[in-house]
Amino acid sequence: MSNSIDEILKQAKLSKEDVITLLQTDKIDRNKIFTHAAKVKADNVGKKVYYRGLIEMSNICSKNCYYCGIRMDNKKAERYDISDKEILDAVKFAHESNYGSLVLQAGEITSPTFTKRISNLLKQIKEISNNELGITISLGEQPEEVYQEWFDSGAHRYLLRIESSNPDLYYKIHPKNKKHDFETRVNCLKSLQKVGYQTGTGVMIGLPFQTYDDLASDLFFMRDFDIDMCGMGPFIEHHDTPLYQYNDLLMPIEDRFTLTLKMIALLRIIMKDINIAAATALQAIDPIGREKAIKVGANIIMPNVTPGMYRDSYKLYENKPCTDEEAADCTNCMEMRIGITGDDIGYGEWGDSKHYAKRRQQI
C-alpha cells in the first residue's frame, strides 16, 4: 500500500476514494500523511499557533442532542450561567495575557433577552480591550437578524458545528424534530457567510453508525461549503446521554484519537489556508493530544479562561481535561506545551483565517 499512498499524496486534488483509502492507513502510511500535512501547513499558514481564550459562559441549553452531556433533559447536569462581571473579568485576563482573541461559548438559547445580553457583552469586550481582542462566538442556531446584530456588535468569527454532514447519521445523533433540523443548521451556516463572518463548522469523529464514507463526505462538505475555519474532535461518550446505549458499537478510543488526527491532516491538505483548531477533547484521550494535532495541521488552540469553579459543569463528554485549573494555570501550561511542537505562539494577533481574506476578495 505504501507506494499507492505516496502517489495519492502527490496529487493536486484528492478524490473521495483517495480520502477513504487515506483514512484507513496503518501506522507507517499515516505518518506519511502527517508529514505531508505538516508541510502544507508550514507553506500556507506558517508555523504559528493562535490563542482563543475560551469562556464557557453557560451550560443551560434548549437542545436535546443525543450525545451531549448538557442536553436539556439531562437532569444530572449542574446548571450554571456566569455573570457578566465574571465574563468580563475573564476577558480582561485574556487581554492582559496578550491572547489576541477569545471565544464565547454556551448551550443553545434563542430569546430576545439572550440576544441583547450577548450584544452588550460584545460591545463591552471591544471597549475593555480597545478593540484589540478578536472575538469568536459559538452560540448555536439563531435567526439571521441575530447573527447580523452580533456581527455589528463586534463578533467576526462564528463556529457552528454540523456534527455530521450525512442527514441520516445526523438524525441518529439528534431528535428528528423542528428544533434539531438538519436543513436549518445548514441554512444557519449560509446565513453566517452571508452576514460576513469567518464561518466555521466541524464534525465528531468515531460516532456509532459512522462510516469512512461519512467522514470523507464530511471533509468534502467543508470544502464545498468553503468554510474558513474548523473545530472537530473525537467522539467521547457521556454516560448520561441516549447515545451511550450504543457504546458497544464504538471503535477503541485510541483509534478515534488517531482517526481525528488523520481528519485534521487531510482537511489541511484539502483546505490549505483555513484555520483548524486542536480540540480540547483530544487531550481527554492523550495527555499531549492537542500538541499532536498542531504537528499534523492544526493552528488554533483554545486555553480555557472560564472561572475554575464552573469548568467541571460544562461537561459535553466524560474525562474533560483541566477542570481543576484556573486561567493562569492554563496559560503557563499552554506555552510550555506549544514549545514542544516547534511552532511559535502568535501573541497579541487575531490570527484570522487567510482563506477568509481570499474568499471575501472574490465576492
Second form
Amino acid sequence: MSNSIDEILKQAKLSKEDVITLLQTDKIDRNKIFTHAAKVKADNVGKKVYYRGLIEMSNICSKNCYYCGIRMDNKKAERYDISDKEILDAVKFAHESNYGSLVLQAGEITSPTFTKRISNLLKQIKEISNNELGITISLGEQPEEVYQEWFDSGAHRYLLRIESSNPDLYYKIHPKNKKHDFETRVNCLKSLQKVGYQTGTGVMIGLPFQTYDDLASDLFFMRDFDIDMCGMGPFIEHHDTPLYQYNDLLMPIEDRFTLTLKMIALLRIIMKDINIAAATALQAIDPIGREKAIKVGANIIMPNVTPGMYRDSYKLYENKPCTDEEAADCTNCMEMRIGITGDDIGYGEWGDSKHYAKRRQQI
Ligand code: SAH
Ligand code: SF4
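Switch from the form predicted alone to the form predicted together with S-adenosyl-L-homocysteine (SAH) and give that structure.
Complete assembly follows, chain above in first position.
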C-alpha cells in the first residue's frame, strides 16, 4: 500500500480511482499526501497566508437548506441585521489592522433594496480604505445583473459553494424546489466567472449519504470549472435542522476533520495556484484546526471581525468558535497561531488568486 501511495503522488495527473484511494489512506500514508501538498503549496503560491476579515452581516435568510442553523424555518434562530455604521466600523478595524481584504457574508436575500444597500456599502468600503481593502462577497444566488452591479461597485471575489457537485446528494440536503435548484447554482457560478469575479466554490465534507466517489467528483468539478478559490469545510450537525435526523449516518467528527484536511491537500495538488481557505468550521472541531489546514495546502484565513454581540447568532452549525470574542481579541491570537505554521502573513496585501491572473491572461 505504502509504495503505491508514493507512486500515485508522483503522477502528473490523478485519476478518480487514485483520488478515492488517497481519500481513504491511513495515518502514515495520509502524512505523505500532506507533505507532498505542503511542497506544492510552497512551490506555487509560497508559504504565505492572507487575511480576509469576515463580517457576518445578517443571519436573515430566505432559504431552507436542510443543514443550516440559520435557515428560514428555524424559528429558534434569533435574527439580526447589522447596521451599516457597525459594518463600516468593522471595516475600519480590518483596515487599521492591515488585514488586506474583507469578506461580507450573509443569509440569502434577493431584493432591489438589498442590492442597493450592498452596492452602497461596497463603494463606502472602497472609499474609507482608499481602495486598499480587497473585497470578497458571499451573498448567495443572485441574478447576473446584481452580480454585475456589485462587481462594478468594488467587489472582485465571490464565494458560492456548490455544497455537493452530485445533484442527487444536493437534493438530499436541500428541498427540491425552485429556490434550491442545482442547475441555478451552477449557472450562478458561470455568471460570476462571466462578470469577471475571482470565483470561489466549495463543498461540505462528511455529509450524510456522501461517498468517497462524491468527494473525488467534487474535486474534479472544481478543476473542470476552473475555479480561482475554494472554501470547503467539514459538515457539522445542528440540532434544529432537518438533516439532524440522519445523525446516525455520520462518520465521527474527528474523521470528518481529517477527511477535510485530505480534501484540501488533494485540491492543492490538483489545482496548484488557486487560493484555498482554512474554513472556520475546522476550528470548531480542533482548536488549531485552521492552522493544520494551512500546513497541508490552505493559504487564506478569515479572522472574524463581526461585532461580538452578533457572533453567537450566526450559527450555521453548533460549537462555532470565538463567538464570545471581539475582533481585537482575534488579531493577537491569529498572529500567534499562524506563527505555529511557519508561514508568513501577507499583511496589507490583497493576496489575489494567482490562478485568476493566469486565467485572465489566456482570455
Ligand atoms: N447564504 C450564503 C452564505 C452563507 S452560508 C450561501 O449559502 O451561499 C455559508 C456556508 O456555510 C454555506 O455555503 C455552507 O456550506 C456552510 N454551512 C451551512 N451550514 C453548515 C453546517 N451545518 N456545517 C458546515 N457548514 C455549513
Ligand atoms: Fe441560507 Fe446560506 Fe444557510 Fe442556505 S446555507 S440556509 S442560503 S445562510
